[in-house]
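The chain below stands alone and is given in structure tokens; this is the form predicted alone.
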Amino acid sequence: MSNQCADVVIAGGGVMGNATAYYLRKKGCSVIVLEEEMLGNGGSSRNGGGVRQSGRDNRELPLAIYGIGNIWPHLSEELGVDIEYHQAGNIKFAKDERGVEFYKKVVEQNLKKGLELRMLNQAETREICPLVSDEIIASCYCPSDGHANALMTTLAFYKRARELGARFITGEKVLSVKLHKGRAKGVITSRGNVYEGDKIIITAGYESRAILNSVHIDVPMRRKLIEVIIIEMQPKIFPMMITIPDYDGGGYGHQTDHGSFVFGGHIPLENYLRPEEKEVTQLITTASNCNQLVSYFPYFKDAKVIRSWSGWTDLCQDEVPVIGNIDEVPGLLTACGFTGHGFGISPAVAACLSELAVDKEPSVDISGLSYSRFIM
């Protein structure tokens, strides 16, 4: 077989192909990772970690229970690299009326689906969260979500889909998908190489659009900027994933186990910058980042950020994302969209997108995500 053949062509070295990679290579296929810069320089290493059940639609939901259920509580061991998983909760907060009664609806609507999820008047909201501000009258709790540390396992998931033999080779950006006879069987790169396989899986983030859009498929999604700030170590403050509502500017966080503090969000000054500015941190950037935490935490107001960084997520425009087999180019699958929330259902994701490519049935119903829902 030529080094440039494979059973499996993977577009894309962030969390969901390296984890494709290490769940394929369990199953015995050759693989070939392409990856244009880094591996893991993307939104997989440039998130804050959350590995939740709770708020998820229907159709992706099944993914994040299969994950939390069967597959992260002993990832670390399975990788042998410590990901720092905690199954500490998740806590949504709300500071008026109307945040309550939309969690309300949150909550009602997740305990149909069988989670375990509930209101927090303000005096339970601080009994375990002690340092939250005052202004908080409410919260909603899902103690079975939790947080893990993005990069970590990205890598890790590298680490060992290598040692099971699986190859990885940056400095290639695949431009498109190569066709015979009607049927995906490679891709091109910008370097003018060839990689064959006899599946083909684009995970490359919002650039799966454009390798996509070569065999005229189009998954209707837009570019959304996000920033994360990194809080020098405090004292053990605690243990879960904190949540900021979208409707009050978003924003979500945790300690790690150094005991520095992640906190990410949405830039809202997004449109104002330059497009060369889009790649890096501004300090209007980082302020309202740090402005935002510190109205739900007075606690962080003296706190140093030591650093940040920006990222780009790949918004879909119905908010969840497309996965699996692309039935109008047989042989093609793919994995992209994930609005934000991808990290948490990373390893369900890649271990259905394995089953796949080798044709059998996925452990988790996906049918939600496919493609064809934007088929007219």
Second form
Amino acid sequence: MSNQCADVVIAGGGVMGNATAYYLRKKGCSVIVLEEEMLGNGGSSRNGGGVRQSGRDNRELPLAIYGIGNIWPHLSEELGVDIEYHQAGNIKFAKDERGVEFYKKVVEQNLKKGLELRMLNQAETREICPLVSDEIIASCYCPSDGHANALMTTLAFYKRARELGARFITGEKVLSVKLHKGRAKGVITSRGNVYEGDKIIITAGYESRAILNSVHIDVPMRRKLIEVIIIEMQPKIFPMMITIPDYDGGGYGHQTDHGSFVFGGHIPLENYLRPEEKEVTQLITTASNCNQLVSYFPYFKDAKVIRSWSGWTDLCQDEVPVIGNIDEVPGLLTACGFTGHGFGISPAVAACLSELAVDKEPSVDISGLSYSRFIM
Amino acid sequence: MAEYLDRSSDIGKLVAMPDDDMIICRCEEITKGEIRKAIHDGMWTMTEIKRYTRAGMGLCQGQTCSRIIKGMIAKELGVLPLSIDDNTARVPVRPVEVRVYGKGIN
Ligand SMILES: Cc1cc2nc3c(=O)[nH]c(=O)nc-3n(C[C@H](O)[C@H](O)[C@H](O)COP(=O)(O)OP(=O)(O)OC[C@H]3O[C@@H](n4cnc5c(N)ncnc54)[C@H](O)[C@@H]3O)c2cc1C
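Structure of the form predicted in complex with its partner chain (previous: the form predicted alone):
Entire complex below, previous chain first.
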């Protein structure tokens, strides 16, 4: 086969790989993206669409703030596709004093980081989110958070990068990184094809671990299946993203532009699924998601569930991703281990990766997210 | 693993057709022209087209339009319809009320 070389070769066509290809094309680099299945096969097309800063670890918060301030607002225009981004806020509910105390601390901590969050009492909560259950006594509100359509965002980055000349090949499973004189110089796929590049970027979600293992790099992560349900189209109900605290079972959701409602929760069994299984919805999860949703929003009890799906998350040992150059192997970069909250920061992560790939300082300080934090 | 597809292969230019206004996905009211544009934007699988246009994402989950869309992809790419994978069917097959799914909701 001809033309198997590019300045940068990327393994994995999720939102991270696609967006990185887009930013690299804007910098004039030639790019090949190799994807095992299809574009947006992983969590990128299965997530809840949350674009939030609140509740993020200090090490990744700057990425969220940078993306919301500089990229998300004009992304639809830039990519030529409506990705349905709305800076409509994120509201986290408290049912009891324990919740109120918990969120008061969250507000305080976030104010210190320069992020505006505020406590709302019951009446204020109902005013901006009228359908919430009477049991909710307060909430914690971050007006600058929001949501977007994850499926469209992932495919829009692909579409625009492809238009700009990035080469995408699907049906190519990357098995290993190829070294030349100690530097990463390419990847080898299961079809026996070799793709060479000056920089190699691994953005294959949990599978990044196996690929990086080929050059003795091991990101400590495991995978976990989580699920989302879709409720049939509703009249406009409320604009913001809602969050149910983890100590009460967890959950998140928003209404899409189409009118359907996306809701994702957790189930106790999710840690005990057989890891080798393909992602399939578990019988118990939709029921659990329905119970959880109705306990916060009785409004939905007569609405119909039209769809459910599941997706893998790549849980990193310390719950934040590994992003950037891998110093042990010059020329090799990665972004993986997003721990179920990578979508909101994806454009900022990709912008930084593209800068690192051309040996520039990244726009955001991501030094706390480097692989070297695991080297004792 | 999926079949090898180089998404930069030349499939020719998107030329307008007289029947581009025809509705293909009746649930979501997606036209032939919109689906053809999606294919030329690089969406070469049923699932990518569904996610990009909403065709097949409605209440019937593509029971009527899937075959037609498959034929359209095959035609634009110059391949056999048989070589194109179906969409993943999602649970529930028919819409089900939240209170039916949940436990003790009344
Ligand atoms: C149900 C659910 C809800 C979520 N909700 C949110 C949310 O509200 N907000 C938020 O910020 N985040 C959320 N997330 C997390 C978010 O979706 C991910 O962090 C993000 O999509 C990661 O993108 P990625 O490109 O790194 O990975 P992926 O989307 O997993 O992409 C990796 C790609 O690599 C491909 N691949 C794998 N192995 C190979 C190989 N060997 N060779 C070539 N290609 C390979 C895969 O097929 C896949 O397409 C959620 C995730 C799930 C599953």
